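What follows is one chain in structure tokens, specifically the form predicted on its own.
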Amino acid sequence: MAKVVVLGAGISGHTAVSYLRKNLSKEHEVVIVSPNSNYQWVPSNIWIGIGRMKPKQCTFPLAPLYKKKNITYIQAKVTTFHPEGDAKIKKGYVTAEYVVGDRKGETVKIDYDYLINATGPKLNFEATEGLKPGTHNTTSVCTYGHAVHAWSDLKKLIDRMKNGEQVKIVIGTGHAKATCQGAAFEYIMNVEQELHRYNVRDKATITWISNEYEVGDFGMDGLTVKMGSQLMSSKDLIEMVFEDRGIHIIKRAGVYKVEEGKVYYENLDGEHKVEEFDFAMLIPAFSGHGFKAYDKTGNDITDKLFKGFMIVDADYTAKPYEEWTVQDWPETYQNPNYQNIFAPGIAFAPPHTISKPRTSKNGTPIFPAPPRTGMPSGITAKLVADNIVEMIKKENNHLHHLGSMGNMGAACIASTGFGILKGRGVTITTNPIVPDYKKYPETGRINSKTIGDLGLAGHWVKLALHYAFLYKAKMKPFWWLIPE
């Protein structure tokens, strides 16, 4: 019998967790251990940022699906990592601290036979001074919860431009490597879409401010994307669609600091400069959660785990950015110096950037990180749990399952306002995630399935995976044939 278990439960957590039970037999133990108590569909929190959808439309919760799959779901927050196990414990095992109940902050050992670090990222607000969600009037649409306070936030300042208030709102990266533009762009639309719906539109000044060199990067140096028979840039389809909008656009922004109603930032010049708001909602930095390892006589080894993030099959070796190609990413995201620890989506620290790293003149780097988030989280969590399964019943280590962002392909459905008559979506489907001007010099991915659209119906796609994924997520009947 293998136990393997899985940290975490969002996106990628929960996917493996899914797959390794519909493809184990009962024998072997399945365990989930994750500090909350519900799944979130992330990328609807724009909607409840809105107030269009509430959190029980975006959420379920975890413990009753678990108990009938028969998965052992351990809510608790993993704190240490032991690969070697220790003098007692020879296997590996992760210490949790236990978040509710009677045990709550009470340790537990945790040991495995497999190991899936799934845990995300930090959501590291505190890496810009002033960040924090509630306070100084900025918001974040991360969580659930967040976005119900941004939701609230924004239905106060709509009322105060009912009764004639002129107001500015902010909304983008809140740090000069945060990534997840993509989160920040669809709520800018969305809010702008809105408050056309109030009769409020012309009280507000909406400014985007984002760290990318040229609005459109994403975290992924941009794109070019077939519109019909054209090739447009990325950057070219985003301006168009903000200029459309109204939208004005601070890019090149590293921010550090916000204070009530005012956000500090510096660009690429060197230049210190500040942008006052009413509303904003910043995106902030991903990181690491900190987790340590140790050996089995306890002395520390994180620097065999993480690297940040978890260290994985890519190639780390640090050369300029002209060097750097898509060999550099992993494709089976096991940990090479322990082989049945895996670290699929955002857990897996990225060999490099994507984007072009740039410095500011003060020598502040201003760039976005790498995304990891959304469809590749869900295809290598599936990846890395097919591996687990064949190496559990074939008994070897040969891993068949391969999966690297440089030969991946994804989509991208943006909701850019909410109705089912006046909804808005742009859909981008992009191939490789990142670029290979090798093979492919002109722009660095496949033309033909580098393509977008603008419209209505990218809004009924992306309503329509919604329900989807939730039915996914839920392990309804034939839930596998949904594709990540």
The other form holds:
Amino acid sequence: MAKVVVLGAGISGHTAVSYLRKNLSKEHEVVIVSPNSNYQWVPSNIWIGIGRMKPKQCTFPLAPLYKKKNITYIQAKVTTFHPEGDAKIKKGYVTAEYVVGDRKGETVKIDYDYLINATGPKLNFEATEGLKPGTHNTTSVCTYGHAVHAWSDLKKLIDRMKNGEQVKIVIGTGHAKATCQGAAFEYIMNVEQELHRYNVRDKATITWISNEYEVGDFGMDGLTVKMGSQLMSSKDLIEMVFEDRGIHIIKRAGVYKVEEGKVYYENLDGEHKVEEFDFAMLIPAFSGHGFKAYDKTGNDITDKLFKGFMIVDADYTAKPYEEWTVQDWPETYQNPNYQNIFAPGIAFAPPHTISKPRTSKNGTPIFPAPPRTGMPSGITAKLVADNIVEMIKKENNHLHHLGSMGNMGAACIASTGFGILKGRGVTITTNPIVPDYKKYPETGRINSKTIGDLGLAGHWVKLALHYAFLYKAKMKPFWWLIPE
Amino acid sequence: MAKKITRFQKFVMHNPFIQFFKFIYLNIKILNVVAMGHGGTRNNKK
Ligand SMILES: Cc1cc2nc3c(=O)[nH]c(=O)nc-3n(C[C@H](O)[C@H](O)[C@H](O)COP(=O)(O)OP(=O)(O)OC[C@H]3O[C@@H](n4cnc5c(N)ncnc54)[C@H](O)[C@@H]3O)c2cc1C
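Compare with the form predicted on its own: the form predicted together with its partner chain:
Zooming out: every chain and molecule, the one shown earlier first.
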């Protein structure tokens, strides 16, 4: 009998437990440890943030589902890792602190045969002075709670605009090395469209602020997409969309401070500037959770497991941008020091960024961190679960299931306005996610699989995915037929 | 200077009839990109 413990019930962790439970017989125990009581379909938060969806349409409670599916659910927050056990516990274990109920605040030791760390990112608002939502008028859409707050602020702003007030809206990245530009892009476009719906668009100046060297970089070093029969850079595509919607652009900007109604940033030219706002949504930096790890005698071995995020089978050798290759990217998400520990989704430490690193004239690094969106998060979680199932069933350590972001496709379906007939979307597919210039010298990617499209259909696709992925997450009949 | 979305492109983007076929095309395309497999890049048998 084996015990597999999964940390984090987000897109990655929930996908992993779903496949583990489906493919392992009942004698094997599947445990999930996570502080959240609800599953949330994060990509739809942008619609909560414009008041077009309610949190209950994007979430569901985890406890009843896990009970029904025979998955042990511990609603707790992991604090430390002990991969070698200790004098009393001979297996690896983690410590976790209960976050609800009678045992709230109590620490528990959870041992395992296999461990999947799918704790995603820490939303590091603290890395930017004054950015914390609700403190200086800035908002976030990173969780459904944040998105509810964003909508409440936006609604108040729309009321002010209805009274004739002229306002400034700033949306983008809130840190020099933030990622998730795609989510901010969706939000700015949806906000812009909503202002038309309330007949107040003429009352707002809308500005995109981002750490990207060029718009459309999206932390993937930009793309060349096939639009119909023509090749177009994502820079030209996104510039065209912003131009069409009257959105101003501030690029190459590392936001370092927020005060009431003011965003302070440094640009690559080393200039320090201020942008005023009445409403702002800024994506924070993502960081590791700061977990500690100890060996069996209690010595600190954090650097064997973590490098900010968790160390996996990537090539972390420091080298210049020109020498980066797709082979640097992990394939199995297994920790090299402890072969029963894995980290899919955002929880793994990337070898480096995908976008070219750049520093300002003052030496400040200003460039996007690499994104790991929902699709790769789900795909890497499934392949980790599949490998563990094989290790258990075949009693060997061969990892057959591989999935490097340099040999994996992804789709970025960005809603750019809500509505069954008035909706709009930008659909971008890319294969591979990390460009491979050796294999595809022209653009780094397969042209026929890296496409772009604008139009209402993109919004329908995003809406269809919302329902399909929630169906899948609820593990309803034949859920596994829906790909990650 | 950013390119402009032409009137014709806008017509195509907003026409539900045309977009219905686009919807089917995009779903197939996405499935083809995402669900048609992934793998390693190093070719080293573990
Ligand atoms: C607004 C927004 C829109 C997005 N839109 C898209 C999109 O359209 N398409 C797309 O593909 N991707 C999108 N993404 C990205 C996508 O949401 C992420 O890639 C995905 O959520 C990552 O999954 P994950 O499981 O690795 O991390 P998460 O989803 O962050 O899950 C981490 C889990 O770990 C838990 N956890 C945290 N700390 C601990 C701890 N100490 N102990 C135990 N558990 C812990 C958390 O509670 C959470 O349940 C969007 C992201 C945002 C913020």
